[in-house]
Every structure is written in structure tokens, then in C-alpha cells.
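The form predicted on its own is given below as one chain in C-alpha cells.
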Amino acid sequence: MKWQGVYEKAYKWAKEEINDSPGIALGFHSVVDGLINVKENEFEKIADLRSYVQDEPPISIKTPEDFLKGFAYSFSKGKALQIMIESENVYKWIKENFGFGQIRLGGTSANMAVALSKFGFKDVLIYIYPLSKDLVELFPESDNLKTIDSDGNIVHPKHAWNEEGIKAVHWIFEFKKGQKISGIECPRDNRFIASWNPVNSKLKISESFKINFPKYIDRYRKFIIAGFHIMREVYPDGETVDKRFDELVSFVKEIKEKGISIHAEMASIRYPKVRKNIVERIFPLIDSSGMNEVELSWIAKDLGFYSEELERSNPIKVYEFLKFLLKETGIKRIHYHTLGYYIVVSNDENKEKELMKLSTAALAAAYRAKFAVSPNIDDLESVMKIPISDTGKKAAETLKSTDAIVLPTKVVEKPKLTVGLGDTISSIAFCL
């Protein structure tokens, strides 16, 4: 297949398609991000990183050593990883050693909402909790970006705040291929995220949103759920994750009955019971999910299907496990993304349309990687000439006799930013 022609066709298709796009709602995770571009000497002053390299990262961060083990795992393997901080002392330790870095808007839901509104979707509604001034003022000025305030009105996020202060921060440590720390060389551009978020780790759905969103539900035909990775198995007050999912499942069922199409975005979900609830209780109810190679491999481990070939993104192993998930859970579509290519397995027979959606999303991700900002749809022409991955072409050739939709992607050689790429990829492909 002539992949460059696919991309050119997709760009023209998307410019027409977006004019008919439905309203999109997103929850339940927006946060203040602290972006830190890793400097070798900063870490070497703190510790010899070689002492913290191990085969598996910690489940959570309770000590400075846990933080260093998580970072060492992510850096040494070049793998994206996010781990929650469960100790206020560690939160203070990171702040003292690294500061807040470059403050910016973050969180899966927020990243997606900004990407969709900037891209040109007409009506994007983002759930925000808590409605803190320090958080909502990080949202861009976009007429098509809204939230529901505590009085039940649809307004721009900047007009919705009812309290002040930074309630949570997610540190993003961006590192580059070829960087060396304590003699360890990083094999791939990526990031490690250490997240302090006690205020929203329950993925609480506010009473105002539960009461008022149904009033506007006819405006929104798609809903994206994200933020599972910040949940715990047991909370300080004794509440369990099973109980927290009772509320999420109830909400999903309610909006599903109204005809809304639902996508759940995976992330670095470290707790097995959280993943178990998603696969067993959320997947059977929804239409779509997005995940990368690390996230897929953890689910495979849970279900006894893990292999190193799967974690290495072997296309055949990935395809086989995706098909298994589709059959076992009842979910209708899974979008897998890794460096160089995407794979979609789906019950939808319209493969041509799926390929157009994936190609558009790949162009948007390439633009974000190259320029460190989300594109509007007209910006996509500027990345059309970026080379298409040879690894991706081989994956497409390997799976050409299957029913998988495979897209070799355009890969930016030296990305300015890696955080938010998966959010851009999944959200645009689902919402077109």
C-alpha cells in the first residue's frame, strides 16, 4: 500500500468530516503538570541511578527510593511510565529537589479536551474536579471548550472556579534518547511521571455534574473516560476500589442508555485490582479503548497471556491478544499505539473509515511531537512530509492477511514533547 497517499487522502477526508462532528464530553481527570526536562547532573547529585535499576517498577511511590526505582526503570528502558505518590513527605522531597518545573495543564482528560478543541471539534465539555482557580486558569481560551460549574451552567473553565490553590501536581520528567545518567544510556525519547493527587484519586463524580450533565446530554454523543491510573486499591478512609467502581459503572450505564458512544483510555495503571475492574466491569459496557504496549502487557499479565514478545510490540502477539480481549470482554474496538504503528481490532466492518481516522490522529501526534503544541486541522499539512516508519511498514505487512487495521505512523526523529501523544492519538481517532 502507498501509505503517503493514505495520509494525503485522510487529511482531505478529516477536513470535511469534522464539520459534522458531534459534541464530546470527557472526565474524570484534569491536573496541574510540572514539566521537567531531565538534566543528567541533577540526578547524579541525588543518587547513583545504577543502584535503582530493576526488572519491575514499584506499584506506588512511598519513599524517595521508590521514586528513583521508578525513574530508573523508565529511563533505562525508554518506556513511558506513571506512578502515584502516596506519601506527602515524598511529594515535599521531590518539590525540594526539583521544584515544580514548568507549570502547565495536564491529566488525560484535560490533554484530550485541549487537543480536540484546538483541532476543531465544535463542542467539547470537560469535567473538572476540584474547580480550583489555579487549575482552571491553565485551560486555553477556546469558545468550543466548556465545563459545568457548581450551579449547573455550561461555561468556559476559567469562569467555573469556586476555590483556590494547587491541590495536586503530576511531575513529568522528559528524557531523550542517548542521554546518560550514572553510565546508563536511555534508548528512546520518553517520560516518567510521578503523580501526587490525593484530592482526586477516587475519580469522584461531583453531585453537580451527576445532576446537571443529563440536562445537556442530547448535545453530546461521545464520552471519553480516563484517569483510572490515579486510583488506589484501598483508600486511607478504608473505601475500596471496588466500591469506587460502583459509582463509575452506574454512570457509564446511565449515559450508555442515552445512546452515547463511550471510550475508556488506559494509562500506567499499577494496581491489579484497578485493571481488573476496568477489564471485567467497564470493557463489557463500552465501545472503545486505547492503550500502548506497556499498558497492554500489564493486562496480559493479569490474564495469564504475558510474553516478552508482547511487551516488545511483536505485531502478531499484539494482534492475537487484542482479538482475545475483544472476544472475552465484549468491547467493540481497541486501539493499540506504539512507536511506529497503530493496530485497531474492531467489530466495525468499515476499515476504510478507521484507517482515515488513524491517519489523521497520526498526523496530529506528529505535529505535537515536533512543535510541542496541539495542532488545528489545517496544521497537519506541515507534517505531511515526515517519513513513515519502516518498523510500521513491516508490521502492516506482517498482519496484512488478518482483519486488523494497521497504520505505519510518521515518527518525529527528535520530538520536543512526548507527553500527551497517546491522548492525542486516541481521542482524535475515536471522535472523528
The other form holds:
Amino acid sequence: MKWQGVYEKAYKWAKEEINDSPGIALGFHSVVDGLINVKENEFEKIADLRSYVQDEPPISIKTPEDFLKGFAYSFSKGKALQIMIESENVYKWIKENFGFGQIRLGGTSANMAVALSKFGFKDVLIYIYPLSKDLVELFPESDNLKTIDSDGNIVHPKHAWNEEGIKAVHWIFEFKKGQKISGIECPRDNRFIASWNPVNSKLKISESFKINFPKYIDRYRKFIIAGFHIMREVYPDGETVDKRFDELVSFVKEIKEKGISIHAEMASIRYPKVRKNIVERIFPLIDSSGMNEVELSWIAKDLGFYSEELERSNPIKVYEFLKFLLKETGIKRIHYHTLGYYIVVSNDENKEKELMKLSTAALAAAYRAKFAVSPNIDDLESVMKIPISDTGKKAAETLKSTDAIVLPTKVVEKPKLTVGLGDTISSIAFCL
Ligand code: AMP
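Having seen the form predicted on its own, I'd like the form predicted in complex with adenosine monophosphate now, please.
Expanding to the full complex; the earlier chain stays at the top.
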């Protein structure tokens, strides 16, 4: 009863709050997604999946075997995983075997921009690169969704294109709990993402954006950075990820000086040096970050704190490590999400407000999981009756005596879609 009351209060609170929403800008990762609902026989035709199950997934996909190993890892554990394809031959091999699937808009920044504009935030600006017609036309019609075109004008994305063609595709293989491939049973609804993105893997900030965004900067009070997972440690031209981060760090410093509040979204970042740059160079500068249990456990591994308990979402271990990260890096807030609950550790004393933000985000995630589309704020009423997770309630009880803010969430029994849920959760909670 107590938690249901929190959700009902949050809904009313968010409806008021959204009227004063600040301008929000997002970069640097939008892409064409190819959504494939996994069919058992498609994989069984290609290989016996049992031969590809291993404890660790590959770092990148250079061969069809790497692709199968990544898929087998994600499917057999029911864990979300994204890996970059680094060979054009594998890109062609996947295209031949699976096609593009259902083409839709994807990429963390685009998912978030759509979620926020649909939700009702008044002014959402998304950086898009490349400004390709095939990509920008996937953005929904919406007066509150804008980008900056190459001439420096703020326009709806579909008016901003300056080239054509699909330059990158991220295949999303969605699988279901209970599905069986080669005798392996999947334990949880989730997805494996294989990404081909040679064009944006440097997470380049275009000259046009660098010059023009500062002109409009006073309109935007929040900036969400995402897309680190498509970066490499060393690029084919020899450039290193440390060098790439020089550009990102200087951008972050520039907007921070203007008083913009900054959130960085983690993701399935396979390369340790990319994670290291975020934690050591970005975290000390920013206000907030969002991540799930896998992403947190990888950071823990990098810092020598790995424990299986973290990956299994043991609330005490998670809390302790989040506190450690806050203290070590200077970041002001971390929003952790896992199936059944969220934990926030932060320097902000206003716990009640944080709980309102989290509850609103959880309702939005439940709506997206149930209906496979992002909700408008008024839609949240329709998911209000979904039961609240018992695992989540236990986590809240376990951490009751700490300063963690814990929200047990509503969990949709048979979700229609799991991709983009983390993006919805983190962005709505940060922007409210
Ligand atoms: P990510 O893997 O980062 O996209 O985050 C997925 C998050 O979505 C999980 O951590 C959960 O908090 C949430 N989630 C996943 N499945 C469901 C579901 N069936 N119902 C509600 N929330 C879900």
C-alpha cells in the first residue's frame, strides 16, 4: 500500500512539474535500428548454439563466431548485451542471414529524445550525426523535438538532412523468457545488440554543432551525453580513445561553465579504456549518471572491486559500491536500475523529490514495456495498477537504514519490448 501511494503521488507531482520543464539537449548517438524478434529455427539453421556458450562475451565482433558467442552469452543468461561489429564482412553476413528486420529509430540519444518529447518536456534538442535522410526521417513528428542543421538553424530533424543512405545499423535481437535454441532455455526477456557503426564510432561532435550550439545555450539547462558504447580503443586510422575523449571532455567543460546540469548514460561498453575515460575524466565533471547491474559490475571490475553479488544485484553490495564511486569520482548522483527496483545515491538532500522522479520514470518504463511505445505523461494512469515487485520491496527494506533512495518498481509480466527501457528510466528521472 505504501508504495502504491508513492506512485499515485508521483503521477500528480509530475503533471505539475512538467509545466516548468527546462530545455534539454542530447548527444551524441542516434542510429537506425534493425529490430529482430528472435525465432528459434533461424539460429538453429546457422549453428548449434551450445558450442558458443562461454563465461565471457567477446569484446568486439570480428567474425561470425564472435557474433554467435555474443548472442549465446546474452540469450543463455537473459542478459542485455551490446557489442560492436568491427568487420564489414560480418556486417554483410548478418544482413544476408537475418536481413535488416524492422527498421526503427535507435541509439541512446534518439531513444531518450523521443521519450522526453513524447512525455511532454517542452523543448528537446537532439544532436544527430550523420544528418542522413534515412535516419532523420525516423524521428516522430513533434513540435518540441528539434536539431541543429548544418547551417546552424534549429529545425525538426526531418528538415535537417544533408546526405542520404543507411550509414550504420544496430541489430537488436529481442528474445523471450522460456524460448529454447539448441536446447538452451532463455531465463529472462532481454536483447542482444550487434552494432555496425563505422561512421559515428568516434562520437564526433560536428563543427557545425560546436559553433552553433553555444549560440542557443541559454535555452538549455540540461545536457545528456550518451553513446560511449560505440567507441573503440584504437581506430583504424590510429587515433586512440584517449584522444577522442579530449574533445568530449572539453565540450563537457564548456557547457558546465554555462551552468548546464549534465548526465552521462552508461551502456554496454565493452572496451575497458572507454569505461576508464568516463569514470576518470567525465564523472568528476558531471552531475549524474545512469546504469544497470551489468554496467555497474564492469566498472567494479575495472576498479578491482568485482563481485558476482554485484552482477546479481545484491542491494547492499550495489549500495556500497555506488557510495564508493560517488566519493572517489566526485560525481553528484548515480541512478542504478535493475529488474524490480532502482537505487539512487546522491549528494542532494531532497530524497522525497528524488523518489517522485524515480516513480514517474518507473511508470514510463512500465508503459513502454507493456505497449512498446513511449508514453505521454497522461498515459501513465493506465499502468498504475501493475503490481510492484516483491524483490524491489525487499531491496528497499534491506537498505532502509542507509541514505540510499530505493524505489521498488512495477514489472510488466510479458513485456512487448525491452530495448530503450534504461534510456527512458534515466532520462525522465534526470530531466524532471
Ligand atoms: P537497460 O538494460 O539498461 O535498458 O535497462 C532495463 C531496465 O528496464 C531494467 O533495469 C529494469 O529496471 C527495467 N525493466 C526491464 N524489464 C522490465 C519489465 N518487464 N517491466 C518493467 N521494467 C522493466
